[in-house]
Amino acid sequence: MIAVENLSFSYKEPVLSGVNFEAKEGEVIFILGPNGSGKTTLLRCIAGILKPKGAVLIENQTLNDLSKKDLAKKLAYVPQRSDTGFLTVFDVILLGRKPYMGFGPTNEDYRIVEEVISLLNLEKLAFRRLNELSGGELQKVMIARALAQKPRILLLDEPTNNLDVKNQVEILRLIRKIAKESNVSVISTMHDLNLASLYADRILMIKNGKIFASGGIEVLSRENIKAVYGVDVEVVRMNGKVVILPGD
């Protein structure tokens, strides 16, 4: 579905160096690493917002081969922070259909918006304005707008940031449901190691702009976490899952 090949990026100083990985259809990948390790920059490179060295291929086409409209039909990006405004929830989600519109929205566009609103249980918020929403509600609306694009790849930057436990679980369950039922490749940054261990198919651990470890929950070892985050932890295994606790 998507391949990142020898990707590097610098602002004034190098941020990413020699990053390589692939994401399959229906796979949920979480990118873990400390602040400043390059997680968000990597997402922005994949989304075509930044121009890295190396290559990003989507269904065997490079980003340079795709127009902005064609890219928006294949890939949707939800940033960590979204601007609030006076548009209604319905209108914001309808903006996700923009890559498909000619002179205006069609009945099909409205049908897809209504379908996404139902999927995320946003019916009661549909005609509320964005500046009236809570953080969790706003995050769900931004994900809904991305889903209205009908993407093959969904990029999420800290989708559970500043959310309570209920909303964290609801959004992560939704992400997995979308990935598995619609064969969407999901690539998301994440700070919470325990949540990542529960909902990821694959984990990429980044240190100093390079992939330090890649694999299933087995990469969340005490040694890897110490090497990447510089902190001692206890890793407890229960029923095929891991729980990560601060060490003394």
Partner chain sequence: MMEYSRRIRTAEIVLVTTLIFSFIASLCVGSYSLTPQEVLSSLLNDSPILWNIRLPRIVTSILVGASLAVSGAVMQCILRNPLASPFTLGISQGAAFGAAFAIIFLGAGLLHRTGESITILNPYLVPFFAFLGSLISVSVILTLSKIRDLSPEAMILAGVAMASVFQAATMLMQYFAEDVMVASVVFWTFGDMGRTNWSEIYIIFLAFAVCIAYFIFRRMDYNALTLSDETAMSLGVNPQRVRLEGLLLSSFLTAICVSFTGIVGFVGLVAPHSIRISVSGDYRYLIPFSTVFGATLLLVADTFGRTVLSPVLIPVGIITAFVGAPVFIYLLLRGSWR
Second form
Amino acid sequence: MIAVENLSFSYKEPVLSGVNFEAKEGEVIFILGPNGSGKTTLLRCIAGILKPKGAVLIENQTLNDLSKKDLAKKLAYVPQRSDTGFLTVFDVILLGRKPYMGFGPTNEDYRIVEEVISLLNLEKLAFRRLNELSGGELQKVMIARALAQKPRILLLDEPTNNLDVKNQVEILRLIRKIAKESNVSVISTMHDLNLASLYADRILMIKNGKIFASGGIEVLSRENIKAVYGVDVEVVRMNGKVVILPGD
Amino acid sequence: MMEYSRRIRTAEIVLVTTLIFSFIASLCVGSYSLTPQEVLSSLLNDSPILWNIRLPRIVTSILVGASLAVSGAVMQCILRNPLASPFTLGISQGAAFGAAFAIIFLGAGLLHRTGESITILNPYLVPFFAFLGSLISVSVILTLSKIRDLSPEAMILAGVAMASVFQAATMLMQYFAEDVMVASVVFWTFGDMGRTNWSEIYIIFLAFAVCIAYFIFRRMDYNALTLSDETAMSLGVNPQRVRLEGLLLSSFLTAICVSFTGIVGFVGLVAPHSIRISVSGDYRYLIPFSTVFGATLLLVADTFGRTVLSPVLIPVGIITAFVGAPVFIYLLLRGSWR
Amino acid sequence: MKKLFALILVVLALILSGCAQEEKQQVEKTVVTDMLGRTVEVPEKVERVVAVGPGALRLIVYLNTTDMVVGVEDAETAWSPMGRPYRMAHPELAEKPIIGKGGPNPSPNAEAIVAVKPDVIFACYMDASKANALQQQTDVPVVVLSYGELGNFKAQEIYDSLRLAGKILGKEKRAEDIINFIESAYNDVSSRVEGIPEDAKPAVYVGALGFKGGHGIESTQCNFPPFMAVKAKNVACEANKSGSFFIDKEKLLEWDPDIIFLDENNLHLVLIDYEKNPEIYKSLKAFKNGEIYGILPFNYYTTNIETAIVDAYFVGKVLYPDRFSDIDPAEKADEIFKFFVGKELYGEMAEHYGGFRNIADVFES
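Write the structure block of the form predicted together with its partner chain for the protein whose form predicted alone appears above.
Time for the whole complex; same chain goes first.
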């Protein structure tokens, strides 16, 4: 589906070096790592916003082979924050159809927007303006916009940032549901280790621009967390799930 | 869904009806009193009052109002600055400076004088220099927005500074210019819709048609840009390109208007914001609605200016400033655009 | 929205097709060249005129065609007529319909002009593009006249303008009379001072001249027409600058002229300044000797030619009394006013401004 091969990127100093991983259809991958470890930069490289060294292959085509429009049909990216403003929710979700548009939206575009709205239960919000929405509602709208792109790959940057527990859980369930039902590969950065462990198929731990560990929830070990974040934690396993508690 | 599309539909009908009504009303009023019947019969025959004086003025107001409003709407989006407009960014003043420069130093647009050979007038020289002048402002704005992440207010302060520089430069030229030239330069400092003829109107119309077609073509890109550059890029939009083209075209349109009618302030600010607040911030509607509303606004202001103290004409720029400055201050105080 | 766009297009197409047609008129026409070099077609018989811009109406009044004026700028009704003899002598001008805003940047109202149906529009201080636009809008020929350099009353441009307007209005004879009058007055004044050696002439200075508003003693001119007519030794000519300018008061102390003339219209500004700083004034030779004289303002909505000539006689009388012994400036003034605008106005102006006299007494507080 998507493969990242030997990807390196530097602004003035190297941010990412030699990153390799793959994501399969329907797989949910969480990228974990401390602030400044290069998580967001990695997403931006994959999304084609930054131009890295190395290769990103999407269905066996490199990013350079794809036009911006074609890329946008295969891959959707939800940055950590967006500006709000006077656009309505409907308008924003319709923007997801932008890569498919010639001069303007077609009836098919409107149909897909309505489909996405009902999938995410956004009917009541559809004609509210962005600047009237709460944080959780805004995040859902941005995900809805990404879904309207009908992507094969969905990149999310801190989708649960600034949300309360209810909204965090709701968003992560939604992401998982989308991945499984529509066979979309989801690659998301994340801060909350517990939440990541609950909803991930696979976890990548990043340290100083390199993949430190990757695999199932078993990589969330005491040693790895100490090495990556530099803190001591208790890792408690119960019913096949892990709970990570800051140690003392 | 129903409510929203009803609001759009209502706005469309109200705006277009108001424009048509203002058009008819302004045709019927003026220093030379004509009854509606006379207006109609003069329209069918050609009477100089309507065809040479009133109608050119009205059509100019409509086109210039529409142009400034759409330029403002686009600038507000591409600079992510709700206070942006040709006037507040110093682009109009730059254009006026360019036009004044062409007239005083290159003798464009006038003056065969006694005893001197007749200069061949190049009608495009003044608009061309107006465009060059506006580009000075544009390049400063672009540079500032690249170098530093300026707040919208700071950007407008930069615009104020630019406007003062251009005004000082224009005054300096006036100070050393001959009286007759000064008179023709002073005219740029406040807009006047009464000096265009049909061929100039045709030029404004062409510029307007080209630019609005482009802006409408780009309307979804503008919507994408309101979210964030990253989002726009992930949707296949090239923000740099859209921004540069939009800024150049809106400056070009402004320069054309300024070179034929002088500086008219605040239409580019008031029209898009009124639509954004009352109808929609979606550029699919914002562009056409602001255009129509801006046209109506300037037409009404100009008609007011030529009737309220008739037969003395008040330049329309003075009236728009009286209406626009309070709106500008309101927007500053409101500050809820983030 | 596409509908709207189409609508605009249709309206525009209509408009463009409409203005293509042109009306033919069966009036005898004659072609003249105006002061900007524009060729203009005017009717043979002109009976109704309007004048736009600074000074245009004055030339029409000089030509004794005030009765042809069918509309005036708001300046003629709103501003005080005092100081503009053409308007003082013809209060009926204030009753005419207004055809636009006057002032240094006139904005004629094309509709109001069409409404009074003039045969010709005379304009001053208007550039070619504006004149063409007005002509095209009103369908009335616009003839641009000129005063030449501001303040000069013996200018070829004024003569040409008078001849041009005279020809259009059927007043060629009157135009020549005016020109001869100006020429002979100028020659009269100049010939009287013939033969006075340069070092026998008193050094003179003129202050408080109006220039885009009133100013104090610092406002002066080198080529001040009344001085030029009597070939006075003007200290300000050291500045080597044409037109109106402002000098540093220190410079005036350095020049220390024998005689100072002050424009009576701005005398109050000089007085205010005097109150603040009497020492500077008192140290001037002219003030010590009481050689301060008032002259009538003649630059008001461009040059009031008759007042300038009147001033020239008074300046001559002050500087070289023996050469002007037969001249009574007040009498001469009325003769000149009578010729130009048809009314003796000196009394009225003297009452308002103070008239031709030594004004040293007003500075004694």
